Amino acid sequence: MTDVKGLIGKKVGMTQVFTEDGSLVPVTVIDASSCTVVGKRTPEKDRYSAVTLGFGEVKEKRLSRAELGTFKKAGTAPRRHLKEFRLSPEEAAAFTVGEPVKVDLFTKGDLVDVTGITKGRGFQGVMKRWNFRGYGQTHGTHEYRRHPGAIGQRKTPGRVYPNKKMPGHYGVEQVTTQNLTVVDVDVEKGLLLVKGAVPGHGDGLVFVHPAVKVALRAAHVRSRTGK
């Protein structure tokens, strides 16, 4: 099992910072100040090792009795969002149920993957939804500039294939942006500054993981070199 750590956060918005050499870097601010450990999974009981994190305050009346019982049994305040992060048994032993998880899990210069739900854009055509080129504007072209073109195959098979790229609802999909650099970490305020844009709107929920490709590359190097 690959050791994975992560945080639950809220996308605050975008700003910019200046590096030591004077370069301007656009960054996304992620607030992970209310991230708390609300449960653990152990190999002896659950056959795998993980830590359950909770994020965001919520009123008790918005939760079911089963959900409230889970939080009271753990001795933690109710949280709006929950997510499990797989860890090795050694790493999971370092976490205690009820303690906050701070952004110092990551350091300046780390590469991370950020997962979020993209903005909803309603019903869109093929040019915006699938990046179609459109039809050429020539003499004789009449109201056909943004059309998708033919979608069938004559008499045989006489139908439209499944998964055909056509107009429809665009957005509100889970997307992961990979290999983003951590520009700065503010432990006191619980803020994480990540270079570039991340999926979602302001106040949207995001999950921050260490970059998967970096871990896979390091594992590949270790397997080849034996170090």
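Positions refer to the first chain, counted from 1. None of these values were measured; they are calculated from a predicted model. By rigid core we mean the largest C-alpha set that fits within 1.5 Å across both forms. What changes on going to the form predicted in complex with the partner chain:
After superposing the rigid core, the C-alpha of I117 moves by less than 2 Å between the two forms. Taking 2 Å as the criterion, K73 counts as shifted between the two forms: its C-alpha moves by at least this amount when the rigid core is aligned. Relative to the superposed core, R133 shifts its CA atom by less than 2 Å between the two forms.
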Contents of the next structure:
Amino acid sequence: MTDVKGLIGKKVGMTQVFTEDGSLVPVTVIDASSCTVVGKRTPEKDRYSAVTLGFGEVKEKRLSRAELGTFKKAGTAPRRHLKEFRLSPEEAAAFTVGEPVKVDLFTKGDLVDVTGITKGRGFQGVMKRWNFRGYGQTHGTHEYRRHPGAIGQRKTPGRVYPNKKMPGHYGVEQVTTQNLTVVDVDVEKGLLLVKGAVPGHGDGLVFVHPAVKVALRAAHVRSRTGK
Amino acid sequence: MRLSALEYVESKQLRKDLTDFRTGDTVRVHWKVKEGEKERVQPFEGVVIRKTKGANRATFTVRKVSYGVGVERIFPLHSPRYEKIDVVTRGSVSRNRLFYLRDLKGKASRVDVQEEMLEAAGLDAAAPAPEAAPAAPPEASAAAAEPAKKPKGKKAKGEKAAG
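Let's compare: the form predicted on its own is above, so bring in the form predicted in complex with the partner chain.
Below, the chain from earlier opens the complete complex, with every other chain and molecule after it.
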């Protein structure tokens, strides 16, 4: 029960737009035009409730017969990516199989969380990977400018602790950026404009959800006021 | 060519009523200022020393000298926050970016006015007093380059009004 309602999109890139009051805000454009409902999971049949969304176009010959069958049943064009969004049966009722998911799921001013796969940076040192400070660039520092320093103690414990921050592969990991404001919604073109940066490279797959913290905050207020 | 989504988003933001001006021109930007509930127009007049390109990200920089202090403002070209841009004079310059103006003071920091504009101004001035004709254009250009010198500017305007 981690995922709530949301949609699948493609990061197009960043630009800036003027808001109504004339101020300029940096935005990321997310293209969700090919997001469609491919299937549903029902408590009766699957013992849980969810909506399966498909995204992106793919040639028929690249899919297996079983996969093609899914799309044929739903009456949609084959989709490259599939993802299930866990929803209660009541919420799932708003989605019909075979229909596109409109970006007006979100409205201007909403807060959203955007999940994506970050850009790969390869094997990186501790300064880039873990934001270590490194050592002074001058005052006689010799071949030790970007080093991590000591990584443990002495005979006790006589080993390096697990999960010690060290150099290694950085990037290509799932990251969620929270509480981004929706600046504009273009239903016709299926575009979502989100204020600020979003994980991943251009053309990368992203998932957009309503902000988790907004729901948490609302629940907190409810518990306090007793409403 | 299919418009990419980014270009589409940017194209929606472009202003249709762009004024045609170049670097070296003296312009007056009618910037809308919000004070509480009210909105009023505050003109900013000076020489355009830089224009940058890039769809809705295009900007231009206006430089003026106010009470002996150089002031530069960068305006987004497609900002909805300005009412209009007036071109006061067309400058005759051989650079695209006039950063050298920052190092110049007084008379040296004036920008030459394009000849066609001089002639037009000369004809105007020639009508009331033929002797004043050669003197008027340089004065007008000086007033344009240094808006801080208000008395001169007023004088020039007064002469024109008389004509």
